[in-house]
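Only one chain is included here, represented as structure tokens and corresponding to the form predicted alone.
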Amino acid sequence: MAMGSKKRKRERATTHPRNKYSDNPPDFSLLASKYSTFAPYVFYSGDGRPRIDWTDFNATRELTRVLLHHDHGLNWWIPDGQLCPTVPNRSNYIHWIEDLLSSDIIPKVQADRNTAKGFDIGTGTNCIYPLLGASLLGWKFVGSDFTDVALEWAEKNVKSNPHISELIEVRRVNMENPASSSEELNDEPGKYGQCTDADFNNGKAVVIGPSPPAHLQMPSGIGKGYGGPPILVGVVKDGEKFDFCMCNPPFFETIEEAGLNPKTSCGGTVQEMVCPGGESAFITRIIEDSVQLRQSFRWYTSMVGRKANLKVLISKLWEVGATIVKTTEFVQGQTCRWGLAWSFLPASKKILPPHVAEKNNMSFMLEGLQRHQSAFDVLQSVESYFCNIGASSKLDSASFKVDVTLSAEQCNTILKTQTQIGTDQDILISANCPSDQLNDMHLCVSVFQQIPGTLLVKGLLLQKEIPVPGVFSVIFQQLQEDLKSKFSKGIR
């Protein structure tokens, strides 16, 4: 029982470590003592804990107001019925973008005194991302929207905070030019990258691939479900450059679908919550716009409400030639959202961090084997794993080892399917590493008996140098996941 609980705790994504609320969640009692307007919404449950009624819009709006004032020094308000953001969750998104901008995945090109400039798609009446980004990190923002109420109250919220108001521009979207689909690709589909059967059950993934020629457009059929206001194209001005865009898209196809969660009440109008085709169509249009704007942004990002949409959206990104795709998971209470980011800038040459690249021998414990499963069964699975991708694989039952030879093309096959497992490494994988950068790889996998039900699996790289560092580490990690899925079910 304890093991199962430990597993769930480890696999569960957490609040971003730099989030103000990571180790100190909002103290309702403290806030009620300091803000008389919040006190009426706080009650105490049977265990003595202070709580609020999450189904009460007024309570959630007042909580957001006092958190922004108490923890961020911001003055803020929105009218009844408008979408009320949760501060900890929105802070997670801000800090994730901060990670993207500070990473060496793509070159840093900030020219405005190292001040990042962002574009908030559909900033809404709450204008939460520009307010948080400006107050926490000093970022500049353009926040766009098209309804009068959103523009009016976003402006009010900006002007109510004169210490950061010069950092934020609220921009009206011109409704006279509705968004339209782009033309069809003339080149063969999927030529410039393909998202293979990646596993998105672990919350994060990083993949890198080549860029198509600049003239290519979005393939036909992508984004046709969206016919609403312009998103980026037609809103971003000629010559403008941004470090990133971000978006909390309309997650739902109907307002009835938006109201299915009876446990919360965060408001939200039809314009904020609903779009024909839902979030998939909306984010697809962001992808389509990004193809046209390309390097006008270092990073294009969006929040995603449904995990099932991630793989579809990533496949679309490879179809249009994104060079980098990155995902994460945002957690706040019982609510999960996912972040999707991509770029058309060339990736840094470094594929793996040095501490991963230096390894030429690796090992792991394979636990949980049943009585009928032996070391020889594991060796056969190792042999089958490599044979299934066309590699030369020879099992030596006398010495309990498998000798493997992989071609450059077969190494690439494994690299393409790699995803990031866990949260303590940031492994970047080339989705189409040029064959002339990879040589044939020779390795040996050995199996040693430890205690009943447990084997030690060792991998040794049988050559001194690999032109592209870290490939062996990635391949061995893939083998590890494959063997654990077959022999260690229920144990991690």
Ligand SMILES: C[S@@+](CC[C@H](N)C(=O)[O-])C[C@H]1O[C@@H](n2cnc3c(N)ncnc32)[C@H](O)[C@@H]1O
Contents of the next structure:
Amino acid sequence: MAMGSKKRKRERATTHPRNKYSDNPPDFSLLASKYSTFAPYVFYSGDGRPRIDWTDFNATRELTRVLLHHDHGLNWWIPDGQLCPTVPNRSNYIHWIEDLLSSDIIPKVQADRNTAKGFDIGTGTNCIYPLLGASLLGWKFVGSDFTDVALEWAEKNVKSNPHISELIEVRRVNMENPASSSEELNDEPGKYGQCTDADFNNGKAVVIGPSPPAHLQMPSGIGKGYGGPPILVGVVKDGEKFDFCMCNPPFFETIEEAGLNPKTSCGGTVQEMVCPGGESAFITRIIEDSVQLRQSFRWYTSMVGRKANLKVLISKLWEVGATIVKTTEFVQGQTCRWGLAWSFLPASKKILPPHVAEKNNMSFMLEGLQRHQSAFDVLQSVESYFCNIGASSKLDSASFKVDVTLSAEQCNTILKTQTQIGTDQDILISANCPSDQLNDMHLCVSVFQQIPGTLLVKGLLLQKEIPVPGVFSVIFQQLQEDLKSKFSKGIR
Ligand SMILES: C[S@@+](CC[C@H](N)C(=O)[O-])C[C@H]1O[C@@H](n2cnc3c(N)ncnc32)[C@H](O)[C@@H]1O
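Form predicted alone done; form predicted in complex with the ligand now:
Following is the full complex, with the preceding chain placed first.
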């Protein structure tokens, strides 16, 4: 088995149920026995489990190659250093889109087509989403990119798979047509700032020219600075219709911010990982383009790397008149990403706003950690926070979580000491509850690395029956206050 059983259990809980790997994670021994090129990368640790060195790019690339071949019948390769996708993780996004397409929240696929058609923004050298979508579900795709290396290799990857090559078009984004952010800007391409080819290819795109007028600028400081190649407007052809677009955007503003995860090596060049303004600028531009293209796509979707950006982008979507906004969460190891989807089609179902439903999971970002403070220190603080109020609290270092059991009396103590409620979480109760209405409560708190210095802390109520509405929210918010006072001094 490739992973520890606890870690596997947690990933399984967050892996899409139709994902091939949700019940059968990759079996390195089996793959090594079938693929002699993979065998040299597999070694056996003290507990007898087969492993690979995740910090070795050649090992992760060979794993992706053999998984795509063994499980999906695909031939695939990428040059050294290019972003190497993990197949189980990328499959989750495909299955989430499959759910969106089959849901009846908005009208189903247009009657004139029986094959779904998607647009993969930034398909990369790996062309992973079109390859998976076409081979798993028979979807048609346009995969766009602007770098020569991405276009050349995406094309090679498509041609190496003749059984699906008819389904996939690799489309060059024309760099001479700089992106514009609104109809007004679109009237005069480049009027309010453009980026030169050379600048962008160095990963240092600079916006030149005057800034757009205030009414065209994004609120909350997001979206500023994207001066890169066009994304949808100018790339989608007149009259083209798609069921969805998807995007794994360049998440970072600088290569330093991208950092290098010392535990894995998945490659990734500046052009793949970085864009001016980071992911918020990139996705904001997709939102702006969607306002222009509106019903040319049934669903617009993108991956989002930071929860703080997700919140701002959701507000933006309501502001621009999206009829539906949906989110999901993708977890892989210690990495947590979100899926954001929206549409301008009239909703065929009434959707309750999320705060109407009782929450059984909550999360917050813990920012501003010092170099010497690790995720493990935060977990120890969580454990001692609950121990100090007499709860049973157990740190599980293998899966980076703390399991907590609080008695009814302890829940009540927390409620009594509650001083302040109602930040950005939905708090449903504000008063102290009589003890006889409370039950024991079981919850688990996990932490995930976001970027250096920032962690995501998640709480999950482990029982189906929620003892008293809102108690969990209050308890989790108190934990948030406690951790922020210890680790995020000066950041509120
Ligand atoms: C993070 S990589 C994602 C690659 C691949 N889709 C994956 O999931 O591994 C982002 C890709 O977007 C491309 N890109 C950046 N700006 C773009 C734009 N305006 N239009 C199309 N592709 C773009 C980059 O060249 C890069 O290949």
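Keep in mind the model is a prediction, meaning the values are calculated, not measured. Think of the rigid core as the biggest set of C-alphas that the two forms share within 1.5 Å after superposition. Numbering follows the first chain given and starts at 1.
Colleague: Is there a C-alpha shift of 2 Å or more at L30 between these two forms once the rigid core is superposed?
Modeller: No, shifts by less than 2 Å.
Colleague: Hey, does M365 budge by 2 Å or more at the Cα between these two forms once the core is superposed?
Modeller: For M365, whose C-alpha is compared between these two forms after core superposition, the shift is 2 Å or more.
Colleague: Once the core is superposed between these two forms, does G234 show a C-alpha displacement of at least 2 Å?
Modeller: Shift at G234: below 2 Å after core fit.
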